[in-house]
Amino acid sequence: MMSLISKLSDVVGKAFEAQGLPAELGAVQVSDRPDLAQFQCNGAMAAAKLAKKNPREVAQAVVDTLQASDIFSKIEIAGPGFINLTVTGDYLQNHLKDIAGDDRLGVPVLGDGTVVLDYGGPNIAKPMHVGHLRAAIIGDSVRRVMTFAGYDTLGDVHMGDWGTHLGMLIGDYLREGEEGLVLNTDVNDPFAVQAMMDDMAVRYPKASASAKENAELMADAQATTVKLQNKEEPYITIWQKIFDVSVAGMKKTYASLGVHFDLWKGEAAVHDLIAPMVEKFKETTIAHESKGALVINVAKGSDNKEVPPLILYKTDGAVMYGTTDLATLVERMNLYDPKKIIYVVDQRQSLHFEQVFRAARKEAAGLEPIVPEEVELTHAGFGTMNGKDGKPFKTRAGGVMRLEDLISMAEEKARERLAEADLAQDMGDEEREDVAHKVALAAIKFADLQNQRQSDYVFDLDRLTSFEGKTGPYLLYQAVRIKSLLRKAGYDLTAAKDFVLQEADTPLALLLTELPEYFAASLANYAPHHLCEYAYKLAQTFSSFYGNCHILSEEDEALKNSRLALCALTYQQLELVLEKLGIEVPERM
């Protein structure tokens, strides 16, 4: 269905067309002066140049045309030519009824085709840490938004699973004669998986430090890596078990974070595609040798900064991240024929992705580009998560914090907050723990997602777990509060809704029509903060409505049912938006 803003823009656009002016000048927006009007159109200023008339004269002609419509209860011209618009109560009520009867709550389908989203990036054999948090949270939310928009989405964790760090680790197991610790681990036994994850967490840093201090050990690690990449035994079998155990551990951590992936692949999955891909580059003028390395020049004459060549093979024949990323694009194009490929990765990698994207677009006689121009390639970069000292978030001891430890800290703080607010105290242990977990995740995720994606932000667990202010727990509390009210009223969320709006109801009713615009902004910019803004605004507006209006105590039955319908629609939209942010609402608190 069309949003209210779209409907009004269509009506006003036709009024501009009646004056011989472009319809797009009739774009309507929510008024920035709600005390004067509900909506406004600013197109008369731009139209004045085209019509060679005074803006107010253009605006008056448009208003004269709009006066014939029964949509508006008030139309006025303000200032140099702003057109202020207020819709009738009947029109607003009918549109609300359409939203309530729509299984998408007024949000239209905006996309189609396959989209691959790359938003993981952890290395196998290493513990996941807070550095992996933002990619997971933002990427999963973008995937949820794009799926709801109508795209077929594929979330890819894209692990680092094929580098020298595996050569160091595997070499250490073999030198110590302890490869049996790996090979005998039962991937289906969570305790065995955790034991091996703990062993690798200790073993890898020691093996890495030793290799960096000992040239012989480093050479051995590099030789082991080559044997692994040649798929020799026992290296490939040991690697496979390390891979399987690591993925089992990652799945557990990501599940506790409520983050979903469809594809559990890494660099190893495309290793066999690298040689033929590079050979095609070499057969053309695209790839050439430079100082012993094989490179692709990706600089453009229009560049205002240096863009170095993309290295395919180093002087020692080793491949680089750019090489495996290009091969991954080859695989994604062959397997999924995507319309878009979105990378949710730290924005400090922007130069790397600029190089990869340019190389992927290269074409020559007899060689098609890996990714044609009509397929979107986007690096949706993000800033850093910092501690209260303004530096990247770490443990109190100054080390990198494990992701599972951060979740545990948030859960403990959530338990404290629930106890302080006397919430969830009448529940059994299992239900109370479930609520604490959901509150913790709401705090973590909303703290991240409410910021513009590119911005750094300060992670302050005390502030972010509060049930007051612009926090995830506050939104959960408001959602549960509405749900409790509806339960007390015996209201059926699936029932048809009728609206009889009074002046006190109108601010909430109007806001409930705005979800499509916030959703579209979030989709267009891969920016969940727009939905965060809407959720918070909706919760605040509902709180004012709840404080100013009789609901359960309302004696007028039609008005009571209308206000319950407003409560129900508010809850449904809030729940929908929170789900797109990866936040789950508890049944009660």
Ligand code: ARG
The other form holds:
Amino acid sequence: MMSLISKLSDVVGKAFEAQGLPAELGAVQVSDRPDLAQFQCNGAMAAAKLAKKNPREVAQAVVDTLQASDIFSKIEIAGPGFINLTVTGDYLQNHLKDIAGDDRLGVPVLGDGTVVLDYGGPNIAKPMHVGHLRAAIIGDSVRRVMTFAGYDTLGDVHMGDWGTHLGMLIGDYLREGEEGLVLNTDVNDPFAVQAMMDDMAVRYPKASASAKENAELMADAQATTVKLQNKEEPYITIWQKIFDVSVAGMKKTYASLGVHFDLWKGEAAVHDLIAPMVEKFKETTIAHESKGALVINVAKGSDNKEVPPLILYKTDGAVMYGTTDLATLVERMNLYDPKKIIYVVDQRQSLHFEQVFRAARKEAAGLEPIVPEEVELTHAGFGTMNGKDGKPFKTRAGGVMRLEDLISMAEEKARERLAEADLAQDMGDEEREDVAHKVALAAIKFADLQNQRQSDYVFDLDRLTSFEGKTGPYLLYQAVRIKSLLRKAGYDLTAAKDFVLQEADTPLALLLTELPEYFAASLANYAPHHLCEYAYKLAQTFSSFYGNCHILSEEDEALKNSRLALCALTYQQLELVLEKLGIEVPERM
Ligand code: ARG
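The block above covers the form predicted on its own; next, return the form predicted together with the ligand.
Next comes the full complex, and the chain you just saw is listed first.
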């Protein structure tokens, strides 16, 4: 269905057209001055420039046309030529009824076709840490938003499983004669998996540190990496086990975050596509040798910073990060024929993606680009999660914090907060634990998503777990409160809804019509913070409505039902929006 803003923009656009002016000038927005009007249109100023007339004169002509419609209860011209609009109660009621009867709660379908989303990137053999958190939270939310918009989405975890870190680790097992620890691990035994993860968590940093200090060890690690990439034994068999065990561990961590992936692939999955891809490049002038390496020049004359060539093969024949990303594009185009490929990856990798995207667009006589211009390639980068000291978040001891530890810490805090607020205290242990987990995730996710993704933010556990303020727990609390009110009223959420709106109901009623615009903004820029904004505004507006209006105690039956319907619609929208943010509402609290 069409949003209220779109319907009004249509009507006002036609009035502009009637003056021989472009319909786009009729774009309507929510009023900046809710005390004066519900909506406004600012098009008369631009129209006046086009028509070389006085803006108020243009506005007056538009208003004269609009007077004929029965949509508005008030139409006024303000200031230099703002058109202020207020719709009739009937019109608003009917629109709200349509939203309540729509299984998408008013949000239109906005897309189609396949989209590949890349928002994992953990490296196998290394524990997942806070650096992987933002990609997972933002990427999963973008996936949910795009799915709801109408796209067929494919989330790919795209693990780092083909780099030098594996050469170091496998080299270490072999040198110590301890490869049996890997080969004998039973992937179906959670304890064995954990033991091997723990072993790798100690072994890898040790191997990496020694390689950095000792040139011979480093050369060995690099040689091992090349042998692995050539799929030689025993390297590839050891690697396969490391891969399987790591995937089992990652699946557990992502599941506890409620983050979903459709594809569990990594860099290694596309290895066999690299040689044919490079061959094609070599047949043209796209790739060339430079100091023994094979590279693609991606610099452009218009660059104002240096964009170095993308390295396909190093001198020792090893492939690089850019090589696997390019081959992954070959695979994604072949298998999925996507309209868009979106990378939710740390902003600091922007140069890497610039190189990869430019290489993917390269064409030459007889060679099509890997990704044609009409397929969107976007690096939706994000900033850093900082500690209260403003520096990248670390453990108290200054180390990298494991993701699992961070989740446990947040759960611990959530338990404390629930106890302080006397919430969930009458529950059995299992249900209370489930609520604490949901509160913890809501806290972490909302704190992350409410910021523009490009900006850094401070992870302040005390603040973000609070039940007050702009936090995930506050929103859960509000949602649960509405749910319990509806339960008390015996209200059936699926019942047909009718509205009779009084003045005190109007702010909430109006806001409930605005979800499509917030949703579209989130979709357009891969920017979940717009939905966070909406959820928070909705919870606050509901709070005032709840404070100002009789609901259960209302004696007028029709008004009482309308108010319950407003509560129900508020709950449904809140739940929908939170779900798109990856936040789950508990049954009670
Ligand atoms: N594994 C990479 C890292 O740890 C992130 C991968 C992001 N995705 C990609 N297709 N490059 O930095």
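Residue numbers count along the first chain shown, from 1. Source: prediction; values computed, not measured. So that the term is clear: the rigid core is the largest set of C-alpha atoms that superpose within 1.5 Å between two forms.
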item: Is_shifted residue 177 between these two forms (CA, 2 Å cut-off, rigid core); value: yes
item: Residue 386: Cα shift of 2 Å or greater between these two forms (core-aligned); value: no
item: Residue 86 C-alpha shift between these two forms of 2 Å or more, rigid core reference; value: no
